[in-house]
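There is one chain below, alone, in structure tokens, taken in the form predicted alone.
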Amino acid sequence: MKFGILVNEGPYQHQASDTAYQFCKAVLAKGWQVQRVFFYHDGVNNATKLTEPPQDDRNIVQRWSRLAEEHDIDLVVCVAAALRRGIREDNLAPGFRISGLGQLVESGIQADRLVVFGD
């Protein structure tokens, strides 16, 4: 089974991008396949090498660059709303890239099922 995922969460503002994670790691646990994740909206935010945690808080961002090292999952960040929230490609975290909206497409039509995360 393939999944796509999009996150439409910041990391820290809400519990999307966390469950998201886990939701991927769960699919990988089970020999599935992670398409791609597309962040969107405000889950953008997870895509900046920017974000400082407390240590000891968990570092969203740093995880998900982690799972697609990994794993070798696309991390695609959506260019318009990566630009509304001052990300660009010199702050963004390793494994992620910005794209356009035809990645999600392409990720709807490519996987078995398309998972939402966040409003």
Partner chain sequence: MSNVKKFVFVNRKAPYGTIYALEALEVVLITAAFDQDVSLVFMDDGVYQLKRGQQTQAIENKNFSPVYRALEGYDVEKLYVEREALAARALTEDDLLVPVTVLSSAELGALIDSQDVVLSF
Contents of the next structure:
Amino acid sequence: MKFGILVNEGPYQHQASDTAYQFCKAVLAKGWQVQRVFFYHDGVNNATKLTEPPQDDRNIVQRWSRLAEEHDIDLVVCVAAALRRGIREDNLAPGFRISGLGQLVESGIQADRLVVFGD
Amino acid sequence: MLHIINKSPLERSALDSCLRTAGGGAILLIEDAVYAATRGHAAAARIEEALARFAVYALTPDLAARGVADRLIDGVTPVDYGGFVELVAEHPASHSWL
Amino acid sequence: MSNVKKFVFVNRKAPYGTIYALEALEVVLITAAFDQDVSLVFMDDGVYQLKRGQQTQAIENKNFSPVYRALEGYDVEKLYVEREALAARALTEDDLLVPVTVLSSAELGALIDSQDVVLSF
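The structure above corresponds to the form predicted alone; please provide the structure of the form predicted in complex with its partner chain.
Following is the full complex, with the preceding chain placed first.
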């Protein structure tokens, strides 16, 4: 089964990105597929490599990057939402790419389930 | 339909809006919504009523993180993240009440 | 046509206080461009998105309410509003800037149940 994921909130401020990450790990643990994770609204802030959390806290951005690398997951940041919030190619963390909202709609069409995480 | 609620019913209307409109299916309480399914909570009666129409689940890691895992009301089924994934798979669609 | 899914957008938040309503509208337009079956639901404070007479100059925000009137041009014609939400806010259909179908809470619930993809903003 293929899951599309939508993350609508930024890291640390809301639990949405944490829950989405744990959900993705559980999907993979079952041998199912994460078709794409799409970041929208303030969710685009999950993609900046400039994030530096305190040492004793989880690194939400790196966690996504690692998940993408280990499981070949497509992490897509909405271009319009990203530009509004100062997220650009040159501050993108590894594994993320910037593209259009069409990628979210495509996820809704192609994935068996689309699950939304937000505020 | 799997209804996913993530906000405390004392702060937001998501749970009430879901109960007002949805005819049935399953409700999964995650994040701050898990408080609704704790014994003696002002919203607990609404959850108990909802059990007649919905299967109700609450996410264990969120209950535990908030120190209320031992207060889950009868009839609400605790699930972990794997259970969350299975619930999404079992239902044709999910609705996150943001 | 096998790639056509039923998308419903559930709008429960008022405009301007947060960006959700505006960015939801952007997704609606793209989804319509993909020739999907699109429905919009307005309930709770989401009904305020359709209030006539929005004047945003003084808060220096873009007034995006005319976009709802333009949706028809994108073949987005299924707009549903919850009767109970209007009543709770002392609004009637005449206060809204586009023609809509007013449904009861239960009718809206059944409509959302019949969809393939539910996006709530």
